[in-house]
Structures are given as C-alpha cells and as structure tokens.
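One chain comes next, on its own, written as structure tokens: the form predicted alone.
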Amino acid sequence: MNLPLQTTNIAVPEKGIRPLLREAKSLSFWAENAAPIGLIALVIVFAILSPTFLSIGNIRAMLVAAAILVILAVAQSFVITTGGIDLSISATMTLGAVGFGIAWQAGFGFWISAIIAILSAGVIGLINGLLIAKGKVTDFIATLGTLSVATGLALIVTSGKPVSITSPDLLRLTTGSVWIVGYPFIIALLVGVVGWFVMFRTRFGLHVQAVGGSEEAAVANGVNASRVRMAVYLIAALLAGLASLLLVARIGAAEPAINTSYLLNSIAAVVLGGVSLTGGRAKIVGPILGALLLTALTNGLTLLGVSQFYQPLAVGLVVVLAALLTRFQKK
C-alpha cells in the first residue's frame, strides 16, 4: 500500500544582494547599522577630501585617541543597558588620574599607582551603585552629585594644579604600538572583547539584559536587580579608572579639571551604537564603533582646517540624527 507523501515547505533565506536592498530600503536597517555605515561614510569623505587621512600616521593617532573613549562606552554600555546613565564618569576617571599622580609623588611604584588609581574611581562607582540600587536615587541625580564630589575631590587633593609624571612605563604605553595599533588601542580592543563575553556569554550579562528589559519580570524570574545595578556603576566606574591610566600617559600628566567631552562622547557612542536609551537592548561593537566615528569627524575636520567652535556642533547633529533613527530599531 503506497502512503502518500507530505511534504513540508521551508523557508530558505534568500541569498545574494537583492534581500540586502530590500533591508536598506528601510529605515530599521539604518537605524540598526547606523555607527558602521557612518563610519565607512566618513573614513571614504574624508579620505577625498585630506590625502593624509589614510595615511599609517594619521590611522595610528586616531587609534591612540580613540582608546579612551571606547573604554569609556564600553562602561556606558552596561550602565544604559540597564536603563541608567552614568554622568559622573568623567570626573571619576579624573578622580583616578589624580589618584595615580598623588601616589606616584608620594614614591610608589607604577603598578601600585595604576592599582590605586583604578580603586580610587572603583569608590565613586560603589557610592553611585548603593545611592541607586539601595537608596533608590535616580541615576540622573545620583551621578550628577558623584560628578560633582569625584571633580571637589580632584581640585581639592591638587589644589586644583597638575601632578606632572614622568614614567617609563607610562611612556612605553604612550609610544608602544604592534605595527600601526598602539598600545593605548589594544588595551581598548582587549576591554571590548572582554566586555562582549560579559555581556552576551555569561548569566550577568543576561541578568544586565532583563532588569533593563523589564525589572519586575527579571525579580519574579529570581534576578537580584539590586545587586546587578550595583555592579554596573562599579564596573563603569572601575573601567574609567583603566582608562584614567592612559589618559594620563597621553597627557603626562595627573589633570584635576574634569573634560566633559568624554562624559558626553561616551553617551553619544553608546547611542550611534545602537544601545537603547530605556534599557534592555545591548550593544558592545556598536559602541566602540560609535566611539571610532566620532574620533575619525573630529580627526577628519581637525585636518580640513575645520575651526575647533564647529566641531560640538558637528557631533551633535550626528548623534541627533542618531538618536532620532533609534525610533526606527527593530524591537
């Protein structure tokens, strides 16, 4: 007796390039691809426009200056990710770069100033974390205060005058590089790596993922929002303080003024990236490329003779432009 046969219709993806302008047809694949297809926008513009923006030079001090901003976003990503926002981490790697020239004046060791350092930002990332998680401030106010302490406590041990440093090892870090990738860039690759696994490869970061997601349903499935709140202002913070280290060997210096434009860039990487703002959708490649695009404008105008008042301005109407494609993400 012969049965019939069923047969059962599959769907195969569709290959070629016809699906992929289908997608860029829409705005959700701008929105979702917004920090790589800037950046390959500008690196094209600007490579027209200034011969030296390609050249191994011009690539390598943009890698240089891009370290610490991509640590940086890195930190803010687990912090947004949750639906927070970390004002206070400028000043706190301020903190940590002043921390670090006072023991360094005071005769230790770098590995004792570097560790000192990283543990002086880690303080301002506890008092950010109890201040939220426990006594239940709102990021906004709690990190704007820490901003506020981590920048008198800089002024305040300095008496508001740079701890100049002079290091070899600092000085190694500054000038190392393995062919055009300094130093100050590996470390930065190194931070994101190890933040991906955090983020996509471990429990914690699918608990950082939940309570950003929704809070009650992550509590009711036994996630302790509490304690991973805390720990994202700590790791934020402890970050910022690995990046206070190369900050001060770019500089040569312990600077007890706060740079705010690390505070805001770091914000505006995590939104090129594609981490949402009210929490739960996670990025960690998306931000160091956001973080990359905004090294390479700067660099890029910094090059066409570009006045330096233009330069926020420019920033901003990406990271505007950003954020209004944010609307269009697939949810």
The other form holds:
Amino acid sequence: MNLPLQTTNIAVPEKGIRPLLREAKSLSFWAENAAPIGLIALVIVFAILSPTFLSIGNIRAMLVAAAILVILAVAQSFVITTGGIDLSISATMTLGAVGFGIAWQAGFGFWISAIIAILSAGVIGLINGLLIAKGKVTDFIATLGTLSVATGLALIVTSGKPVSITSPDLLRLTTGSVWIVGYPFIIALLVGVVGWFVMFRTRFGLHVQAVGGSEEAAVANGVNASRVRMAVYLIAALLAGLASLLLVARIGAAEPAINTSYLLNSIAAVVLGGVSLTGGRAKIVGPILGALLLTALTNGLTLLGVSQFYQPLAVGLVVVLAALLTRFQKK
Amino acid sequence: MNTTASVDTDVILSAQNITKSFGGVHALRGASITMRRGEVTALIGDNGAGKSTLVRCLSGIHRPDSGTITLDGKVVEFGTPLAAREHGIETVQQNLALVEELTVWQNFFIGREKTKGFGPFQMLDRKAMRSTAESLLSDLAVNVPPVTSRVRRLSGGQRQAVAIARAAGWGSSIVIMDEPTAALGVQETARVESIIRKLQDQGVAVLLISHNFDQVLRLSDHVWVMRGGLAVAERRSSETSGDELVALITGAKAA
Ligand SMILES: Nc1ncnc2c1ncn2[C@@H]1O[C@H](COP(=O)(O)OP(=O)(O)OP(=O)(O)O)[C@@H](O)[C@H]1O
Ligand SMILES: [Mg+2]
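Next block: the form predicted together with its partner chain, after the form predicted alone:
Starting with the chain above, the whole complex follows.
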C-alpha cells in the first residue's frame, strides 16, 4: 500500500510546474503594481523619445493637467469599492462648472460661486444615492440616467453657451504653484491624502470596504449599507464639484459641453490602480497613479506629435491590458 | 422546579408566536420558544424548518411579521443587528457573516470599531483591535490564523472559529450559535463545546442550533424541536433520547 503512494508523490512533474509558478508569481506582481510599473515605463519611454518630456515646464503642465483626473479617480474609487459605479461623475462636474458660471454671472464672488458649484454637483450625488440606496435601482442605470439629467440641465441653464469667467482668484488657482507643483495638483494631492485616510483609517472607510465585500455580512454586523451607499455617491459628486472649479479655472469658462473622456478616464484610472469592479478591495494610491499614467500617456503622445485621434485608442489599449492583468491579482 | 411561576423568572428570552414570510414562503408560522437563564437551549429540526430564520429574528437581521420577543421580562424590538447586540445578544450566523475581503481583526470589529481621537476626528485604533482579536481567537482556535490575514485565505474551520470567537468575546448575556461546529474538525469541535460550557459557567444563556443529536444531548439542558415553521415540542435534555428527538423532528411522534 505504501509503494504506489510513494510513486505518486515522486511523479510530480518538476519541469512543467516550477516555471509556470514563477510566471504566475511574476504576473501577480505585475497585476498588483500595474499602475506604478506602467507609469515608470511610460516616463522612461517618453523621456527617451522626447527631450522636452521631463523638462520642468512639461512636468509642471502634466501635474496641472492630472489634477482633475486624480480627484475624479479618488471619487470613483470610493464608489467602485462598494461594488458600484458612477457614470454621471463627469456630467456632474460639468453641472458644477455651469453652477459656478451662473452664480458668477449673477454677480456672486468667487467663494460663493465655488460653494454653489459644489452644492449643485452634490444634488446629483444625492439623487444617485437616493436612487441606488433607497430606490434599489441598479447603479449603472441610475447614474446613466443622472448623467443625462446633469448634461441636460447644464445645457438648459446656459442655453448651450459657455460662460466665460475672468476672476483673479481663478487665475491664481491655475497659475499659482509651490516650486513646480501647481495649486491644482496640490489640491488633488490633498484630496488623495484625505481620501486615503478616510478609506483606511476611519470607521466609515471600513464600512465602505465591508459593504463592497459582502453587503449581507456587513449588514449582519450592524453596518447601515444604504447609508454607506448614499455617502459614497454624495462624496463622489462633491469631489466632482471640487474638480469643476479646477475645470473652470483651466478653461477660463464654464462650458456646458459633454465631457465623456473624463468619465472613461476616471474609471480607467481606478482599473489601472488595481481596483476590482466587483468591489470590496479599496485602493487610493493605485488610482492616483493610474490617473497620472493616463495623463502622462496623453501628454507624451501629444509631444511626439501623434494625432489626437490616436489618443483614445492608446488609452483604450492600456486600460484593456490593465483589466486583463487584474485577473492575475492575488486574491 | 417546573411550576410556571418559577419558570417565568428563570426565563431570560422568550419569543412568542413569531411569524415571518418571504414572498409566498412561510418560514415561521407562529413559533414560540423560551430560553432559561444560565442554560444551554438547543434548537433542532430538519432542513428548512425555520431555525435560522428564527435566529435571524432574534439577532435583529429580520423583523418578524408578527409576534413578540421578550427579554428579561421586557418586550423588545430589534430594528437592526446593532440593537440586538446592545441588548446583549451575540450571534454566530449559519453563513458566518464574515466579509472575505477584510482581515480577521477587521471582521471582529465591523460595526463596533474601537476608535481613538475626539469629536469628528475619530480614527480606528488598529493596534487595540488587532491585539483584542488575537487574544480572543487564541482562546478558541487550534490553528490560529494571523489576525492580519484576509478571511478569504482561511480554511472553513478557521472561518468558523473566527465567527465563534467574535460572538463569544463580548461578555454578552445571550449567545446564539447556528450550527457552530458544522465545518469543524474533531479538535475544533471539542474546543467549541468547551467554549459553550465556559459560557454557560459564566452565566451566559446559549442557544445552540445543531443537527448532531449526541452534541445536543451532551451540551444542552433543554431542547426545542421545530417543524414547518413552528416549535412543535420541548423536552428537558435529561429526559429525552436521540430516538425520541428524531421522532419529534419527523412528526412520527406528536408533542
Ligand atoms: N431570505 C429568504 N428569502 C426567501 N426564503 C427564505 C429566506 N430565508 C429563509 N427562507 C426560507 O425559509 C425556510 C426556512 O429556512 P431556514 O434557513 O430558517 O431553515 P433552517 O431550519 O435553518 O434549515 P437548515 O437546517 O438547512 O439550516 C426555507 O424554506 C427557506 O427557503
Ligand atoms: Mg439554518
């Protein structure tokens, strides 16, 4: 009885399994760190191909350009950690921008207009939260609906025309900087730090992860899942409102135009950051790096004179690759 | 010992005429059970008899459609699982109610996290939670998993140990265990049984759901039998046998 047992033990195919294991190991390493590795690789490639890529001026420009996406990625990360998705995030930002424009036109100062921008974005978040947490509407459908509503409202209120804004406060927001780091990126970094702290060091953040991991178990342990869901959509919208200020400052106008690339890129950044769309595993640094990666990608392609038309294609390829890689993440 | 007057003061928890339906499924049709202070009460019955549903009513997950729950002589209503916990009822759910993506210590404390700081600036006291979880768990498990590992990585028995340690560690007055030894090895089962005895020694009333009659007769003082959403019979454990319990469960013998 012992002999056959021993032979089966010995018969482990040594040649086949070990290299495979090693590969799987390295694949999971790649999957876990797709965003930082990708970012470093891109930086190296573009630095070789274009001498201006790593110039102070270009780094400065990239960081400013990345700020909005970083904020949206943090916002989207909270929603996606609960297993949801916010398709309305970019339309909400547009509505916030328009809210700022209307308030500014009506003669309110910068600060009041800024508050109105954030609040008008917050309304969309409130509606999302109510629909999803209380109305039990699928997140995808609910936020697709509010995407359309917010876009429509922005067009109606402005009659489709951009409201141009010349405010010294806004100007300072875009041009001011500490060393080469512009104010927009500092704001984005602050959002990132606070977001990380809330997600990983507070009771609320733990509840966000618990609801995303298993709503049933979270509820059985006394987590109010619908309040958590309400909160993440509200947070996402308020952050979109904050981002709308940077958008207005960047363009110098409140534009009611639809901005789908920010929506897709915010989700792409989160996926690149290694967050699974099924929820439960939170990440904040990853999505921020993902946002930086996408910005560097667009910037580098522009520097190399690649046609604008190729940029969505490049972003798409990177995201699909990242999504494939996440399959190899350690569970 | 069996006069109604003295039984009443001995009763710590009583559920009367509890009904609960899910759509067309009548899971509970007016079930009534009582638990006595300091006793291990067993709840047995076939699959689908309604045991877990009753447990979920007692632990605040389900709101009964009708019926009353009386705790220490006072009628209570548990709107949330937290409310049940605040009344001193801890539960090991049959599905364990663990979040796989979270770590062991996080699972220990979901819903009642330890925090430090003041006012709105509360942050998780991770160190305190980790060490508490570690000491509660090491009392129970044979193969103690590190409290920082994700529950997803644990074996079935380790998960069960986590859920049991979580319920047993809070100095509550009632601990409900829905099939706590279902996935456990011999050693772990023995440990759980000794935990149940320890709880009993501390004066905790335990409600034990189990399909293992030997275990029920060994551990419990009193047995309730459920069938078709009703508690159809009760026995003192010392005055019954496995055969009688089987007959009561199947309905071969009337209460
Ligand atoms: N959430 C629910 N939705 C619909 N039906 C349910 C739900 N929970 C329980 N039921 C039904 O209620 C009945 C009782 O289920 P319950 O889980 O209480 O049985 P049980 O006695 O615990 O069985 P087991 O020994 O298999 O654990 C079953 O018919 C079950 O299908
Ligand atoms: Mg059950």
